[in-house]
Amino acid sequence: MEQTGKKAIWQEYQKEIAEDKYYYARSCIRQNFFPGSEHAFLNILRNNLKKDLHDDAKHTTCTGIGYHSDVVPMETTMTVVARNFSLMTEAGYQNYIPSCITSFGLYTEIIETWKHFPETLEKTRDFLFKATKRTFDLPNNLAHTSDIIYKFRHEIAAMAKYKLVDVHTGRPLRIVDHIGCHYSKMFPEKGVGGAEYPYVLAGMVEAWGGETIDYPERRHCCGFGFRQYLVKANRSYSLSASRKKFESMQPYEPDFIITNCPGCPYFMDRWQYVIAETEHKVYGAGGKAIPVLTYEEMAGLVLGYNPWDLGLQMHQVPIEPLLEKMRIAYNPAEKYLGVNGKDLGKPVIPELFKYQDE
């Protein structure tokens, strides 16, 4: 049957996502902000979903932040990306999955540039060979890591130990999603659902029992914006952007925020800390802040991973109220222990963020 109208339009924003054999590219900043998320992704893909995934220690930054901040020239960026593709080729993989949204957007931009201007591809091949004696193939499939979790959301649901449900009331958790700007705003057809109605996070939420809440500033930038934060004098713009989102979602009393970009959870978590300290204000229900999770952390909780192994103690906004809504078991005494069991010490916690006897 021929698809017409809205159904035909929606089909344009469905993407091909490879089934297996992934070359994984880590994010520069995620490993510093929330390292447990990438570790959780590897565990979920390898141990829960039994997928073949290559985590290559030899790959480097894509230069995305430098490129978008006008520090690294496009020709240099293309050559660096080409080297990463050469590592994928050397390892025998064809499906490239970057952990970073900016990387995903940059790889997409470069592949599209090479497609429409093949002379730039040949120039890049020449630069790479002269610099490293390496050659490369283009990926058969490029997808962001959130696309991978989305693709297997129903398989994860079948393995779930917990649902995105408030066990005390039986209602689905109210969840607001935030999509990284570079996921589909530059190339709408490369994101599940396009730029205006991306479904990559909402699809996970719905599959795992939660309710996605629409809110007016759903597509507004989190506030990172590179120059908004990298230039110290501009950081008030970053804070203002996040505040605008918090004020927009506040009336809906979300249980937590879900994101798919390295910078977004960091800023939406940390700026709540700043506002609590400087303005004595929080935006969640019952006088509490709103927890902010990555999609890997959300998937890990659903699958029954230990919250502290996921790195949820790295967040400024306390996660315990959410764990108790879902009735997820956790040991408070382990929250600030390192992998060797050594006490790492407690951070300074704003009065508005304190949970029980902290």
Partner chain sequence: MKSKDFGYQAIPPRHIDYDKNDRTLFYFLRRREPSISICFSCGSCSATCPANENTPFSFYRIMLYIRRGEKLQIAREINKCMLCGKCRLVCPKGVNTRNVILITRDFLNSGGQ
Given for the second form:
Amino acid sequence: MEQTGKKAIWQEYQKEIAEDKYYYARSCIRQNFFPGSEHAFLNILRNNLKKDLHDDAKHTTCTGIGYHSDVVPMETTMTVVARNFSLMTEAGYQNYIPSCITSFGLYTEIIETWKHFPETLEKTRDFLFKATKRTFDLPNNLAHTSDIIYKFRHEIAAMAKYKLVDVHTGRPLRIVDHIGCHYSKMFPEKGVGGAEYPYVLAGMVEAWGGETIDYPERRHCCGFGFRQYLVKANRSYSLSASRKKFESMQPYEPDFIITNCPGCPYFMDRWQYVIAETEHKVYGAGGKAIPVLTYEEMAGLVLGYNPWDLGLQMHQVPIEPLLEKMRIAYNPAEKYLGVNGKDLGKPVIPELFKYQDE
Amino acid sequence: MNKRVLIVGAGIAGMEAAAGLSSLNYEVLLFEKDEKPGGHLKNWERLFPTQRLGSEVLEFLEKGIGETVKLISNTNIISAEKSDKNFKVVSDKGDVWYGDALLITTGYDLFEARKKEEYGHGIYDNVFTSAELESLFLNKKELLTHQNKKPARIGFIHCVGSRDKKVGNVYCSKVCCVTAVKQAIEVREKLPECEVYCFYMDLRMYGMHFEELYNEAQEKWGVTFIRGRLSETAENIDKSLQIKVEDTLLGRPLRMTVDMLVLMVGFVPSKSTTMLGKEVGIDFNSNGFLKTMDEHTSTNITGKPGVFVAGTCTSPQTITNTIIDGRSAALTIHEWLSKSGTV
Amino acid sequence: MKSKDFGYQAIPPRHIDYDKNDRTLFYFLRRREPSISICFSCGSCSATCPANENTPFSFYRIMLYIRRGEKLQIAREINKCMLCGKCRLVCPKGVNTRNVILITRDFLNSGGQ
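Okay, that one was the form predicted on its own. Can I see the form predicted in complex with its partner chain too?
Then the entire complex follows, led off by the chain already shown.
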């Protein structure tokens, strides 16, 4: 019943996703948190899927972080967003694909606002022109980058070197899919599969041989928040939210977690470290922590990218158990080497996170 | 020759109006899309607030229509129009009937629980609707979870699809609160070990003996009422359900595991009501039910002369109200046919 | 293993955990004073309560804490009652409020037996 019921809902939340010719908008924080992910996205789109994609050094933040922390007013946000759209127009593109979930939510919100209040759009045009002498077109199509990977999931499956399967037992990997709140909680109809049972990541997992887990706190926010992590005194809230999720997913023994948001993978990864160091607790099977991946990292692994090129060494929770399960070749000696073999230095690894002879 | 009245829908209102008109010597054609008359009443074992059998009320209504009313079942009326002096109705098979007045008693449909996605009906096996639970009672089936376990705890969720602007229904469906109380008691009767909880926003015990039933549920049957609306249902690994509500009287969130969840689904205008209302060209009220000429004084009269309405095609109603409304429609039609005589 | 201090830690959840809470007192009370079942939280008892005037004390809330098994809250509140009995006078449903307080105190004093 569960799958039939969910499929019926998924049918109702289909959205239009452009086929090609994308203007790529990077995330402020993903490049620092998981720097390999955006790079992997560019490679997958250009080299594997042969798509035209414009990666523009001139665009800026959408101000999402500032907006959600109450330090940037909406008018400013709209003007900054308008400038990014203007850069897209200038570059000759019409399909805008932000890498950040909060950006995606904010762009959606702004475009909807402009639709309902055309005078606000005019005001924004005016602000932008006064400030920069720029004009802009609205995107023809706005999609999150996870929508793009979702759209081409079957193409990726056809090129896959690895499946989301424990090769030792043949069992599909049990995967927790965690959707960034701003993906579809604000505008359910703008997310693949809607807000209650989103399909965007589940669709990838399904196409690549894994199995998703529907656990009680699946819809709960990871706790990233904005002021909740920006202000140290508030971090307890953030930590507690993630912890609630870990406790709830624990009985299902997930092999890993995937996310489509900048904050969720970071905090679900780092908070496991904090909990391990403060409460000496881990939530995965066999006394291990649960690896947390971005969907680009998952796609990259499936396509056979070198785990260290995907930046998997930047995760606090060791990724090796997952690589072993999927029998993905990797060289432990290269783990902490950066671009061009540069030594990144080896972090101190907490006792509970130690993998084999580390 | 006696004048002829066409009644579309042989539910409670249609049957009772037919009985009234027939006893006033009108020729009555009563159309029913199902095989048997009775509408939703056929699906309910016991009735609030007395726990008497629904079949007894059905027997009463059947006796009323007796031999004199011409029941035309298995017939779906898809169009109705005024034709010269008469009304003409046409079935989906193309059969045609004429009459001097038209009474619409096409009733309601139950709210489709699946539309409240977050409640998990049609997704999680142990989420039921009130109608599905009643069907277990009616068919004398054992009350078991989908995993064939005796439930240790059942939660009833009030106002599913009612008082909910998001799904387009701002109105109260009137009967669900007391139905939940009735069914909660029945669960306790059948499974004395099972804990029963009702989650409500307001308890609307407006009818005679409703409040007593609510009191009995608490005092005699130990049913617990928690004021708070369900926010979401999730499934636990053992297929029991985790529910989250705000305990609004304590001002704190409350989390509970239940083995079964029963959604008290409300009323929406039936598909036939919407379709026929449009066909005949009468107005709808702001909630999508058929509009009556005056909410207080002319509940059976529409804006179109000769077209009458009764029962739950005009608003959510209890069985008692529906019977009264059907009877009232018979009298209203009689007055109209006696006075004008023509359409 | 030593625990690190990051300057913040997880906060215990605020929700009423109905599955974990212990409702022995409620079941005990329901046998001894069945009128506890019929309270419908109208609040008349609290509106007239002299103890509620100067300190947050609310009889109908205590009844809810008892029903939900919120033991800490019950223990914190129960001794604030002055046993004047006005609540019993105003209660439209005839809940024997004084008895609820007395039985609860007994129950807690005897270590919840």
